[in-house]
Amino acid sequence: MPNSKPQVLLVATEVSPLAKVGGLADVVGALAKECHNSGKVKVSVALPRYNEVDKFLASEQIKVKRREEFPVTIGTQSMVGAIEHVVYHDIDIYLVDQPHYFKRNGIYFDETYKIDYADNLERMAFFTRFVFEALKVLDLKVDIIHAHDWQCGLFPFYLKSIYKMDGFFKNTKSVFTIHNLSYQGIFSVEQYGILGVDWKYFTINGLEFYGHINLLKAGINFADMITVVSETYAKEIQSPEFGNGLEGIIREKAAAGQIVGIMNGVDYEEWDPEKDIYLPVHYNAKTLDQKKAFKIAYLKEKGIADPDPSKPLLGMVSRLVDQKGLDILLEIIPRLMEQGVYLTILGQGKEEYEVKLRDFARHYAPSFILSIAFDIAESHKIMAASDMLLVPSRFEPAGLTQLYAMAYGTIPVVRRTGGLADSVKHGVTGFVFEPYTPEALLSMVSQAIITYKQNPAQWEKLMKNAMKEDFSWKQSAQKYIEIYKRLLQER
């Protein structure tokens, strides 16, 4: 048994490149690819079939190899869905097709009205139940179900409740990955009937969280192994400051050896300035003049007729939410702009932040470039054109943008927290500040601006150091593979 190849099913509600809202999709897509490439794991993926997935399949001309329809019970009703088997880059992908739940204007919330779907608990319960039943219909036995974030927290729970006595899953173990502890999937107890399980599970050691249902807690409580997306964040979430009410259970799991931090990696096939499909100009550490040329072209494209190459371009690609440090950044924008810089920000999120950023963009036009959007092509262009990337997060489980930035020779200015602390070396590959204050952020960005303007040789050394860093998925994926194999041995 220890020498056999683990059969692993990754389950997530977004997987790049089929459907993407944020970094979760990048992580699951890259992990699947690296596990497959390693030859040490037989990996497959399951996710819902959204409208976005339809578009992707059509663009890649991917045909469904097998489709099976059947009903599952959710609460008191029977809902029919279909499991569809497709293959992408030699990886088996299983799509849960149920139009009522998944063919909507947005994955987690209505994109038009910016509100969560009222039936999200029902949608996630259906997805989970349907995947379990589909595995039986397809006669697909897996050793490990690896579930990601609160949306899939029911997978470890159902494995040890509804399917505990089901012989088909007697040898199946679960891994649960926490990508961000601040999103927990909390629902009213009035919806408990949707889950289809006994009330004995609604306890402090089960799904109960201050009188509510908590899907992230379900995943933590019932998984055989829990992973967190950086070593520092795995420690931070054991404290009240970062634990969001779950620090007690996380400390228990850590003491039992059931929690491990594994830093996210970068898919360098997608994030490589030498062959980035979104860039008209390519470069590497030996051709940094091409990066400078692209910066000028980018600024001209954005309406700056005669860009000043001595002025640094500060970039930010982020969700515009409290976690990402928007409150302290907004405090310092006027003082930043006074230092003679260009600023480009891409993102969407909290309306209050969007409104304030629009006001600043109007006031400081054309030097302040703002795109309130989710735009993959633009994110690649900002990463390549910018001289530095701002990541002033209040907390950051792993962070991916600082890793992308380093690959592009764009120097990250980050707060020392979570994965940012684990990946950016102050004075070597970036600039790191610690107190979560506007003053600390302004001081560090100002230090970076002075270095850029007054010491070009040191700046170039920073760029080359950053571009040498290797955060490829190979090392991270190997750590996941070791966990899979250990669970098989313990079985």
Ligand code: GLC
Given for the second form:
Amino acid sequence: MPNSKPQVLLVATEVSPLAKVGGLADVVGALAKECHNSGKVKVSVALPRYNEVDKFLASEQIKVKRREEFPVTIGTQSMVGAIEHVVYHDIDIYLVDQPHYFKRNGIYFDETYKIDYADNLERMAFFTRFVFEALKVLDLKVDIIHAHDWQCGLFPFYLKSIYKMDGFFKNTKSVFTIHNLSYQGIFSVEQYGILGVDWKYFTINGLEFYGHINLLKAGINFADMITVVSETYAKEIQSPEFGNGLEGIIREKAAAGQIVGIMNGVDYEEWDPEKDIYLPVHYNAKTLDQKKAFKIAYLKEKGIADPDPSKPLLGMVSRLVDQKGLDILLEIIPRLMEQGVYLTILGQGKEEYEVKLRDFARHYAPSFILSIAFDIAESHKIMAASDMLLVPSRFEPAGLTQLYAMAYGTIPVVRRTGGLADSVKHGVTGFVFEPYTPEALLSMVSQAIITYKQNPAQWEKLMKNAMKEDFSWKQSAQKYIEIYKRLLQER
Ligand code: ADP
Ligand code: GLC
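Target state, the form predicted in complex with alpha-D-glucopyranose; input state, the form predicted on its own:
Complete assembly follows, chain above in first position.
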């Protein structure tokens, strides 16, 4: 049936606006919405029911339409869970409710002790098995299971192992999207029994990786098609520098035409300075005075009594992890602050970075504003109030904050890597530096500061250029839809 509408199930552990840690959530949420709006795909979504999902359902007064309880076998244990069907903005969402696995104080790791949950393999194996069984219980036939990142790497694998001979899935294909190759889901081989599959899959063409289980590798090796979240990152990960040990199989898959780079987009319903629900004022490229006024109001709110408009406000919204360039940024903070700037950083993550940032923020108060938190409202305010956004990533598969910044007329200062290289044009929509060194970062930020202070006309041009850029999801979603359709035809 080559012309029928593909039935696609997106499976992920984060989906905006229900549950979010980073960009994965934004992407899965927006892709679902865009596929649905296109009318070309019947899309649905499955994710675990965390505490924050409970809060979201309550706040939106969303009721569960159907709930089915049943057990699945994980290792030697029978674990009972429930599948729940809810509808949000006309999209069917299937929640896997299993309090022991998913009602915890964090999604991947314990927020108090900052360590990964020891049973993450078991949690993901349960989620995956349960979704497959739920499709049967609900009699929901899907053409494509589109799985995201290592957490869902077992979906393509189970489709070709446990469910290979199951007639219910005989027409189902899988797509696997790599959002970040540096998180692979590597587990000790002692946990192999949890997976419930034969040892014959524990090979280098299966899920074995230097004697360990690797779920990202499982996804890559067994998916019918693999996508990567930007074109440049899709090339970068074929080299040892970015491939994290998987460059060999990635090169093989690329040579077989099974890997394609598709740049992420922006959900402009959420990220639009003209109608942002988190902002007290709204603006567009013709009313930039409103943006300037908001910057002053923001600085006042943060305790700066008489803000100096000639000083630029530099913002950053980021997970505080090695990937994001915190080490080179921390090295230049004193030399940056000396230049007469305000700095606002929102993020949380590695303790070492949090501690160092706190020390600097104390030292440079009130000009250095720091929020160690996960705060969506604050992330929108920083995007609108700032003059520049710093994204000095060591590597960046796609990156979303630089795209949001551009939409808000906030000039990104980024490193030339991955999706940052694909989206920011040096001297046109932002500032781009290349070597991963504190000096290169400092020199580029200083160039941006000088332009801001000495050449307002050029700065305004940059803002207008950035705001004109269009990263809407339409084009990217269309590329995914073409992949779904092609896989349907190949069956
Ligand atoms: P990554 O997925 O690697 O974290 P992205 O740039 O793709 O990087 O996406 C990050 C997303 O998470 C953006 O939507 C950003 O606004 C958001 N974000 C990151 N840190 C925070 C935070 N501390 N509070 C609120 N939102 C955050
Ligand atoms: C990952 C990457 C980021 C990307 C996001 C969504 O977390 O680090 O670059 O934008 O996934 O695809």
